[in-house]
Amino acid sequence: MCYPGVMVRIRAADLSDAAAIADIQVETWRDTYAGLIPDRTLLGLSRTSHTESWRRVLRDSRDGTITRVAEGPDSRVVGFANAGCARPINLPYDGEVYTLYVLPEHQGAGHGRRLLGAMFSALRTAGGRSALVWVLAGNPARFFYEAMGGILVATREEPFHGVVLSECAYGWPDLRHHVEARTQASGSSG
C-alpha cells in the first residue's frame, strides 16, 4: 500500500537511538497492552531503564541481533524494530523478530511493514531462510503480521508479572519469496 506525502526512512540503530527506542516501547506498552498486561507492570517501566538495556543491546550486537529504527519526515524516530536467531522452541523457524514497535500517532503510515520488511532482508542476508514472531493474542497488531502474510503456527500460555498470558506466533517460512515480493512492490521508494 502506498502512502503519499509520507517519507519513511529505515536505517540501522546506534547508540544515539537508545533513549528514542526506550520512549517508544514505554510508550507503545502503555497503548497497546492496556487490559492485557497488569497495570502495575505498565505503570512501573521505566524509561531510563529501559535505555540502559537497549544501550547494552545496541553496544553487544556482535551476537547477531539486528535492529533498525524507522524515521518520520523530521528525522524523528518513530518506530524500531528488533530481531536475530530464533530463540529455541520446537518450530522449524531459524529467524526471530523480537520486537516492533511504532508510535501511535504514526501507525498506519507504513512504518511497520517497512521495519518487518528490513528485518526479513537483514534475517536472509545474515543466512535465514525463514522467521517467526510473537505476539499477544488479545494484541491487534496479530491482523498486521496476518496481512503480511504470516501464518499462524503456534500457541502458547506465558507466565508473566503474576499473569498468564495467551500468545500466538506467525511464521513466514520461506523469507526468500517475501523479501523479493517486497522489492517487487516497493521499488526503490523510501
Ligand SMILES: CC(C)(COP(=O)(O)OP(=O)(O)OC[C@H]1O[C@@H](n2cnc3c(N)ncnc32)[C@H](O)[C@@H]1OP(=O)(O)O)[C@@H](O)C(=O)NCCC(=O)NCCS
The other form holds:
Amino acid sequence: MCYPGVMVRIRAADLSDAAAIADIQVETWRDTYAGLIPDRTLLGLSRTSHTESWRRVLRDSRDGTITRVAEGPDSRVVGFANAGCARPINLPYDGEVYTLYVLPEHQGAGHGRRLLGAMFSALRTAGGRSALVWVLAGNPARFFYEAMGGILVATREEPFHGVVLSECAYGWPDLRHHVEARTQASGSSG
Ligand SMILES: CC(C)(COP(=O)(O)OP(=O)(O)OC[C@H]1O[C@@H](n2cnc3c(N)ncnc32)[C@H](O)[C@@H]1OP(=O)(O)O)[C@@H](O)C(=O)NCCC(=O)NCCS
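Show the other one: the form predicted in complex with this ligand, since we just had the form predicted alone.
The complete assembly is shown below, putting the previous chain first.
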C-alpha cells in the first residue's frame, strides 16, 4: 500500500542516533507493553542507560548487527529497527529482526513496513535467506507481522523480570519475495 504525503527516509543509524533510538524505545515500551510486562520494569526504564547500550551497539558493528532509522520530513528520527543473525534456536531461519519500534504518534503511516523491508534487504545483502521475529503473544504488533506476510512458526514461554511471558515467532522463509514485495509497496522516499 502507498502512503501519500508521508515523506520518510530510511538510513543507516550512526552513533549520534543513540539518544533518539533510546527515547523511542522507552516511549514505545511504555505505550505498548503496559499490562503485558511488569509496571516496575516499565517505570524503571532509563533513557540514559538505554542511550549507553545503543552507543555500544552502534559503535561495535563487528557482529554484523544492522540498525536503520526512519526520519520524518523534519529529519526527526521517528522509528528504528535492528537485525542480525538469528539467536540460537532450533528453527531453520538464519536472520532475526531483534527490534522494530515506531513512535506512537507516527504509527500507521508506513514506517514499520519500510523499516521491516530495509531489514530484509540488509539481511539479504549480508547473505541471509530467511528471517524471523519474536513478539509478545499479547502484543497487537503480531498482526502487523501477519500483514507483512510472516507466518507463525513457534511459540515459547520466557522468564522475564519475575514473570513468564508468552511469545510467538513469525518467520519469512524466503526473503527474496519480501524484498521484492517491499519495493513494490514503497510509496515514497527511502
Ligand atoms: C508494530 C509497528 C512497528 C508497526 O509499524 P507501523 O508504522 O505502525 O505500521 P505500518 O503503518 O507500516 O503498517 C503496515 C501494515 O501493517 C498493518 N498493521 C500495522 N499494525 C497493525 C496491527 N496492530 N494490527 C493489524 N495490522 C497492522 C497496517 O494496517 C498496514 O497494512 P496496509 O499497508 O495493508 O494498510 C508499530 O506499530 C510499533 O512500533 N508498535 C509498537 C512497538 C512494537 O510492538 N514493536 C514490535 C515489537 S516485536
